[in-house]
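One chain follows as C-alpha cells, the form predicted alone.
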Amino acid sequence: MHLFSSPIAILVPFIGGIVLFVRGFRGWRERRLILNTPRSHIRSMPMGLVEITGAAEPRSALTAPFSQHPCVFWELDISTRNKNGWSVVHRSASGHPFFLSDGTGVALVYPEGAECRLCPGVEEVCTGPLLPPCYSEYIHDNHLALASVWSLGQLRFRERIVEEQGQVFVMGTAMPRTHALTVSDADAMQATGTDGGPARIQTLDEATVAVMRRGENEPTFIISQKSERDLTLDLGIHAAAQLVGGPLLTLFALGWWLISITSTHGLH
C-alpha cells in the first residue's frame, strides 16, 4: 500500500485520467466535426469551415531541414529519453503558403496553427555529444535551449514532409483572396521553377480563388496526408480509448485512494 498512499502517486493518474478524457472529447468532437462538414470542390467551395482535398504544389523554394529533401511542406520534433519514454522538446514547422489544386481551381494554404497530421517520414535516434551535422547545424543554427543538456543521452530526430504533387486532405477556415501575388515576391522569384519557375507561380495565382487557413471563429485547421476516412477512423479509435481509458483510470486513483485511508484508519 506504501506506493499508493502517497499523494502525488494517487493523484498523477488522478489527473492524467481527466486530461485523457478532454483530449477524448476534444477528439470525437473533431471527428464528427469532420464527418458533418461536406466536400468542397476548391473553385465552387463556400468561405467559412470547408474540406478540400488536392494535389499540393510549391508556393517558393523548400528544403526540409534535416533530409534536405525539397518539399511543399515540413515538420519535425526532437524529442529526448527519459524512464517514461520519449519526451518531445522541441518543435517546429515550415510557415510557407502553397497552393493545393485539384482540377476546378487553387486554393492557397497558409499552414500555420495547423494540427497535421503527416506519414512518418525520417526518423534517428541518436547517442551522446557527436551528432550527425544535419542535426547539430540545426540544433546550432535555431539556438535551441540546453543542446548541451539534451546531447548527453539520447535524441530522437523525426521529420515529416508534404512532397510536391502529394495528396493532401485540408479542413479549415476558407476567405477570399485579399490580393495577387506576383512574381516580384521575393519567395515567389525564389520557386523551384522546374516547370518554368515564376511563370508556373504566376499561372497558380491566376487560378487562386481562396486562401485557407485557421479560422478565428472556428480555429479547427487540419492539413493531414490520409484520406477523411482513415483520418475519421484514426480520430475514432483514439477518442474512443481515451474516452473510455481516463474515466478508468481516475476511478483507479479514486479507489486506491479509499484503499489507502481504509488501511491508515485500520492501523490505528
The other form holds:
Amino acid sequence: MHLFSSPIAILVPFIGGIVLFVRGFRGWRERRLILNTPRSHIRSMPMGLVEITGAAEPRSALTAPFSQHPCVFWELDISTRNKNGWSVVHRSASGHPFFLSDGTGVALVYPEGAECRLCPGVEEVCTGPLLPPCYSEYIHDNHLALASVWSLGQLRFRERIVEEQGQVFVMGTAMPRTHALTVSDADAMQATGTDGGPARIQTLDEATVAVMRRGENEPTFIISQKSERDLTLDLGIHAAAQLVGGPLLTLFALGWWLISITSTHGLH
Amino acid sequence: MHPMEILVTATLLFALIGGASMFFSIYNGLVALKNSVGRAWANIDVLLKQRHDELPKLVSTCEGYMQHERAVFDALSEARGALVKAKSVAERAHAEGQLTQALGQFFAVMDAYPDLKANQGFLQLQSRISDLENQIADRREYYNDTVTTFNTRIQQIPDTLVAGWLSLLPADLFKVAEPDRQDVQIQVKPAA
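We have the form predicted alone; now please give the form predicted together with the partner chain.
And the full complex, kicking off with our chain again.
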C-alpha cells in the first residue's frame, strides 16, 4: 500500500500546511509587535504593554527539579519517542514570581502564562523503567500516572532555567504594584523556604515599581534569555519558513491527492 | 475541473488569503503604532502635569528663604506659564526645556542658602522633582523611540501603501531646543 493512498495521509499534510500558515502569521504579528514596542526603563515604564530587560533576582528560594541548581525560574518537559520523533507528554514551569532589575528600578514578574524562550539547559535521554533518581523522584512527586507506560520506550528529559543575575528580556503587561503587600516575619518566611530573610525581600518589594504579567486584553507575554534582536531574528525566520512552507505543504498534499484520483480514474 | 486548474486556484487562494492577511496585519499594526505614539505622549503629559503641580509648593517653601532671588522665581513662573499655554509637541518641548533650565538655575542658586537646604519639606520636594525629571527624560526617550518607529514604518514598503491610504503623517519628535541645552548661568546674590 502506497504512503499517500490513504485519505488520512493526505489530510494530515493538507491541514498541517494550513495550520503552519496561520502560525506563521501569528509569529509575524508577534515579531512586528516586538519591533514596534520600544524598550522602557523600569523606573518610568508606563502601564500596559511594555518591553524591559534586566537582571533576574529570586523572590523565593527555588531549585530546578532535575539539576537541583538554584535558580529564579525553571521550565521542563518530558517527551516520549515515536516514529515521527519526540512527542511532549508532560510540561511544567515554576509559577514563582521573580524580580527584574535594570539599574533604574525593580519590577516583579509573574511568569504564569508566559511564552518562554530560554536557552537549552539539561537534556538527557533515558531508556527503560529504571530512571535516574532525579527523574523518578520528579515523576513520583508529581503523580504522573502514565509514567510507567512512557518508560517502556525512550524518554527525553529537558530542563531550562533562568539563573540569578541572568539577563532576561520580558515583554508583557505592566500593572501597578499591590500596595497591600505584607512580608511575613523571619520564621514564617524561613518555613516557606525563602532565602535571604525578610530584609532582602522587603527592600526589593519597596523598590518595585510595577508588576509584569500576562494581560487580559493583550495576551502577549514573552520571557526570553535572548536579546530583542536575536529574538526577532528567530521569529522572523520561523514565521517566513511557516508562511512559505505551510502553503507548499498543503499544495503538495492537494496535488498528490489529485494525481492519485486521476490515476485511479485513468486505470478504470 | 482539470487537476492543474484546481492547483492553480488553490495557489491563487493562498496568495489572496496571504495578501489580505498581510494587509490587515499592516493596517492593524499601523493603527496600534499610531495609538502608541498618542499613549507615549499622554504618559509624558501626566508627568509634566505632576511636576507643574509641585512647582507652587516649591516656590512657597523657598520664598521665605530666597527673598533676593526674584529673577529666579520670575523665570520659573514664566516657564510654567509657557508650559500651560503650549499646545503642539514642539511648543511643549520648548517650554519643557525652558522649565528644566529654570529649575536647574533654581537648584543651583539654592546652594547659597544653607537654612533652606536643611528644611525637610524642601528636601522632599527637591527629591520628588528630581525623580519626576528623570522619569520625564526616560519617557521622552520612549516617546521619541515610538515616533521614530512610526515614522520609519509609514515610509517603508509595503507599509507606506497602507499609510498613504490611511493618510498617516509623520509625528513630531520631542526635541529639546539648543538654547535649552546650555549650561545654567548662576549669579548668586549675597543673602541679607
